[in-house]
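Encoded as structure tokens, the following chain is the form predicted in complex with the partner chain, with no partner shown.
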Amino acid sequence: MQPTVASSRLRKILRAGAPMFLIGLLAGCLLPPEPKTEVGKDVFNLYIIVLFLAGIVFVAVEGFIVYAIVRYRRKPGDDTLPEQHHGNTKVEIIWTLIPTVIVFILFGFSMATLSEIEARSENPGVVVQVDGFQWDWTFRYEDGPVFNSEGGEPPVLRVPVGEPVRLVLNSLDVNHSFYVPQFLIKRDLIDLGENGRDNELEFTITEAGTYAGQCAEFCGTAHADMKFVVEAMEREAFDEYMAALASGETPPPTGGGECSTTIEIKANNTQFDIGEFEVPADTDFCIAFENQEAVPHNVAIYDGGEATFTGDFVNEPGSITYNVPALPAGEFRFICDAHPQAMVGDVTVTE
């Protein structure tokens, strides 16, 4: 093979390879969040297949366009006509087949995934009616509690992990849509009148944690504020929580599961009962806070002038357990935000 041919071959490969590389880079980013539901995993896998096919099509077509621009550019002063191709039936039939094949592959995979998503379990772990309205949510459990938004915080949907969760999606006014990005799924809430059937959505969350969700169907003025949180907990914690709610006690902590360290703090006569405490660095911990008087108090942790954690207020005699996110090693202060002068102490976070 002659060197000129070889080098032009190499250039060709580079020309095709460079955009391919670029697309590889881009495609690495073009991913949905890591799925936290079982159906989400199916959607994610399907997406990867589709993205891969899309990448091939893009690179092939875009690569050809760039190649044609470089290769077939008219030389200055060249006034001759190129050969006048009007068409070629054989080629045209072949390239009709290419998109046809891709379409059928895609459709096959989509339908397979779709049947996974639409599958309904006999015995869902929990059934919750989701009421969407302008511009908030209410979560109603079968013969159980009702969760609303409180104090401007988005409402929380508490569900067990590892079991099918079935939502009955009911709109009280205009259309809304229940969407949690990390679940990779959404479904509309549409009021279909007296004879309509509500949409249902079923998924199994695979990992305990809190997930932000938001209305995805435009529903008027404050649509952007129509948020909620899904809190997925282990079955035990979930049952405890619900039992506590039913008996009227303050429910145990939720979220991060169990606490490795729990600090007990009491407040009375506008005083904390302790002046300092110590916790390990880089691990979540809990504060079991008991307010013993009818004066609002809370516990917040400050790093200098900046709050790193702010606990909810307890306005009357009662208890609450705060989940405090991990702190780095160092010195902090704990304060009641209502009485920062009188109620203050030191926190030592040790390695």
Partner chain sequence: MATTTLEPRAGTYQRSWVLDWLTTVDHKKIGILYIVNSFLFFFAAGILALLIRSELAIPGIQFLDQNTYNQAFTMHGTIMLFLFIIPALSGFGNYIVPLQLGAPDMAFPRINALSFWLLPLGGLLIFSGYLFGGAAAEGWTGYAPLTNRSEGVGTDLWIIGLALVGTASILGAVNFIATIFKMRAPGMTLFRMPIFVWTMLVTAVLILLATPVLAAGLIALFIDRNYGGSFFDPSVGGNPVLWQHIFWFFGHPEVYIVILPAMGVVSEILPVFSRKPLFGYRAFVFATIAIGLLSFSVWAHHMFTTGSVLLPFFSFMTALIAIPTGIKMFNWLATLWRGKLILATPMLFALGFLSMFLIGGISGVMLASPPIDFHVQDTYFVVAHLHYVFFGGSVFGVFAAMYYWFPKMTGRKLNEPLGKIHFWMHFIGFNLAFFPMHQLGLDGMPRRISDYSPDAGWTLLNMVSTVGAFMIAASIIPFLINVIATFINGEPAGDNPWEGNTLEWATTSPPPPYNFDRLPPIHSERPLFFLTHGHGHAAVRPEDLEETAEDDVERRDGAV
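Could you drop in the structure for the form predicted on its own? We only have the form predicted in complex with the partner chain so far.
Shown below: the chain alone.
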């Protein structure tokens, strides 16, 4: 049975439409994460503008190509050469002006965004010297403590939210790059010698939480292990933490804040003793965690593949209480970052 003209045309449309549909799906997956800094919002908006203009250009160009293919395709029995045109001044001016205007628009938005990124406040809330080296980080606070990796865990940069944080970036060997995906900004660390000027990066975090960071410049065989954590907390909790360190006391639990709900979790034989728990939405809560074996464990809470809270590791038998910032209603997971496959459970946050 011969296929009908309609079915043949449908197959052609599907063959042409499938790649376009796939490109659309991939474009959706490549959107940046939700920005957690003020300058990150400017970068995100610039990305959307570029994506929107690129989409217009793509649809227009591909649309004209498809139109030309369909409208001027050779038909059976058509053996004559069509009328030939050699240039059209009006059309050439139009297709020169359109990309020129687009380039100037993108240039203007890019310069405005760059000026926001490069802006410096007169009195930043915190100034931290960041030293990068193969393959780790050191965070030195101005007139304050120094944070390094401990027990094989990434170093933690603790900063207040809602205030400018200025990082002075320096490499002790090869080139590195300070990068936190949710901040939507990064800056290189370069060893410029004694007479050089260190790079600086300033940002204001808009939301308390724990954010994973990494080196974004290939720097050697252990580049993938060069990670760090940024823990953003309210100013009061930050001051309490720093004051406790300065006095030699044990800092308050990670996260800070009052708890109306406490969840008890124990770890033994590389397993949690519970597989799920439930907490109310928009309310801070505590996790009383007890490690019962001489193996490093912690408790972290994830929303999909993104960490919303990361608790400090307990490397030997002992206990710690985590103060977890409020979560929105929904389904989450709690895991041990050292054993994410074996130690995992469900968190239900109710309205």
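Basically, rigid core = biggest C-alpha set you can superpose within 1.5 Å across the two forms. Remember, it's a predicted structure, so these values are computed and weren't measured experimentally. Positions refer to the first chain, counted from 1.
If you fit the rigid core between the two forms, you'll see the Cα of Lys227 move by less than 2 angstroms. After superposing the rigid core, the Cα of Glu290 is displaced by 2 Å or more between the two forms. After superposition on the rigid core, the Cα atom of Val314 is displaced by 2 Å or more between the two forms.
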